[in-house]
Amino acid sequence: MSESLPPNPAVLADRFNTLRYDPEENAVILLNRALYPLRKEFVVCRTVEDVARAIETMIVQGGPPLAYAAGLGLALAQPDPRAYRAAADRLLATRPTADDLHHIIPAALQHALQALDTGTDPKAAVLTFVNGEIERGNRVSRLCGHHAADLLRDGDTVLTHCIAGAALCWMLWIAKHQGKSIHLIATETRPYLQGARLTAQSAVEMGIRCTLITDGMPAHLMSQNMVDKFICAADRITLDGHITNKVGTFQIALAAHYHGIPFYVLGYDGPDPATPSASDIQIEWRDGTEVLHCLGHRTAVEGIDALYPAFDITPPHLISAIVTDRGLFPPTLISRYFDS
């Protein structure tokens, strides 16, 4: 990968300004995802509970972003064996299907407990631990959104759903910088209009062409031959090539197989190895009202239930091939992974 290629202001933006541990605040500093970019506005999160509550309120979102809030949360922890117990408890139980989460707290947590056993700093052990992961996402982002640029051609129309995150932005700038023009397509992803916001920001930000859809467009889309490739990431990976993602990607995986339209998932460091398989992914329901309101104010009528699956599993057959910091792996030999 070329060296000289320019900061990427999407990805950049989020790594030094949105997400941190402020030392003299002692606190951990998020921006509000559920409302950025129609407002900026930044959440100070003082104590355990207060990350816990940002990470299940969608203050933070995405699977890496709120692993890396959740780990600077612990650091907020009380310097005792219970309570860096209790929180690591409190905090994986935020949200139960992203893998990047349930990686990131246990070795934070054995990190602050190494420190307390050798009688050094526990809070800054964890701190070290965190940011070293920061940083080690950003390399992977960026190998895996290099990888993922060489599969788009000049003139490409590519769909996403929901808010891929950093390897698709580096996808897209590295894919800019090759000379090749790509249309991004963003489904609004109801009910926090991740695609709507988050993505459709990034591609502002990085000057590529982006045009919004409902979630429901995507098929019609591919039967008018609209659409070139379908690309999002994953929230966790199976050993066997399952893929979880936001709620509606396996409805449009299937149009996709339809209308023989590749469908690559950005999968960063490869595979859970705590997941064997589908059976094993724990699918998070969240609080089927949430699907009630959008940014905060009602759309349906009183009287009515509502169901809210905040993800879905699509089979490896429907996957073309998942792209990785260490390169492309057919779905079903991701386990290969490990070995490369």
Second form
Protein chains: 2
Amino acid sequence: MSESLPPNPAVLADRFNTLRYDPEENAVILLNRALYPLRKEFVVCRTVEDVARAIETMIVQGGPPLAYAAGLGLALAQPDPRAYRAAADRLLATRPTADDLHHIIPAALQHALQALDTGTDPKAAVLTFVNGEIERGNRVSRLCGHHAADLLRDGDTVLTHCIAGAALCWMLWIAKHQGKSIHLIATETRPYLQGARLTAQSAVEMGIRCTLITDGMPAHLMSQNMVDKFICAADRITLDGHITNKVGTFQIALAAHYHGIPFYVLGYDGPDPATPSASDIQIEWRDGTEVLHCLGHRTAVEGIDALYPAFDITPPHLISAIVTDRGLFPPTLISRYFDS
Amino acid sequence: MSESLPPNPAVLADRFNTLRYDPEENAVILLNRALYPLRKEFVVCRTVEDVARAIETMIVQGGPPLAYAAGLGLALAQPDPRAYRAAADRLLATRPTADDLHHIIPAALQHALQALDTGTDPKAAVLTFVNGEIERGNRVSRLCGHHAADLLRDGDTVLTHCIAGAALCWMLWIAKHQGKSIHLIATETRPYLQGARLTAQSAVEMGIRCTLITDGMPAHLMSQNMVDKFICAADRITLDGHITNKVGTFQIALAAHYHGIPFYVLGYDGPDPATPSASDIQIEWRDGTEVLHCLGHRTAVEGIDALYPAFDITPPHLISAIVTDRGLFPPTLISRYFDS
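With the form predicted alone already on screen, would you show the form predicted in complex with a further copy of the same chain?
Up next: the whole complex, starting with the chain shown before.
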């Protein structure tokens, strides 16, 4: 691993840049990802409910980051077993699709209850556990990014969708320091524009050339030989190699498959051991009115409704490899992650 | 044909609602389709250059409508051969992809030059020809829509992309009066939002249920059995059955093919006899800065660029049938249109 690598300048490469517990304020402080970087604004959450609403309104988004925010949020509960259990239920109910939340909250709850049982400080127990998870997640991201960087060739044009998070930042940063010139094409990712904001901003921070397209353009660019690889993240990976990710991923994967373009999934710390296959994933349907607006401005006529499935599912035969902190796996063999 | 059908209430069903020559003003009056119906505004074009710029800036868009606007615009040239030829060149240079413009302008120019030769009024000759073409186009749209309506079943959910124009309006209106309940799902169609504005508004005007989605959602809805048919228009059809249409069409067609969902193309008056195959189509690349904005608001960070291919090409094996005013054709047999 490249120990001589300069620190990654992308804000999203280190989760502590965007979310943390502040002991003086007794609050969880979150970078508002619904606006960043068009506006740079931190949201101060003083209650469990504040954190839950921040997750629901996409102030924090992305599978691991929202799970970390929820974990830190649990530390804001009153220090008794009933309050911790209610807080855990509230936080688990925020978003159903990504698996990280559904691992971190039950584990953090156990740490709190154990501390109460043994007469130690439950808040400290939760914070120690969650901050340790954030540190672990940062290490996972860097390792995953390193394995992905090794897949890239000098001169590659990489298409990505939504924001593939810290591992994408590390992939691009490590590839750059391997002497590879990479051109990133980002889909804008309506309705929240994570591509136009978060992905593009991360590229700018790292000095990576970035070109924006709308969500309808990937297949055409592929047909013009303008894309070498399609790389995105996954909010959940099943044991049989399906991935769920921001809606739009599936049809880009279909287009990549049609054109013979490799599709690599940044799989961070692997599949969810509790999710055997696609039918075990709950796809979140968000409020359709979000589709009728862009950055707060109405974009559609009155008198219609809208649908907003937040994620879609891509089957394993459309995926070239899943890249994790433990290396690459063919999607149908991703359950071997736990043996490696 | 349903002679007892009530008049179609959709503004876009009759091209004379959105573009016309006004003899008192000596101007071409265009509904501003870049804003409609969020704002209802008519643009008055007093010169050939005004009309050319209106076409370039999408004040008028859609293959036939922009061709009609250009044709009427030719009538604004000074009545001498050199001015007419320069005007025709300027109007032909506005947009390269749709074929209608490249048929109407040379024909309208011939009418003008012939009138000058024979000492008759060239402006009247141009206007008579172009208004006749608009009337013919209106009839073609209604016939094409009628054949498409016959493909729909009561209860169908039809996905569409961009604005498929007058034939889509007629398809929905005739299906409704055949007693069929149709649910239209429209992609918003970034960056210009033709789906969120023009398609959705047309549906509202006709009392057709309409649901908006982003351009990344078609494949997921198909995977959930929420789409029965995919139907869109074509800006140009080649003699071997390729179609070019608003960028995004190709990847929706790939998703429809994968899911076994029929894809019907509203082909109006058939293929372009001057375009043998896909390599003969020039895809327009518009200014990428349009992708960095939505309705005039900046949506992306600074420091990046953007690409805007306005169209893409879908090959015949992804198309179930091309629907014209003369009936249905398998895409590879579309050149039989001229024998029918």
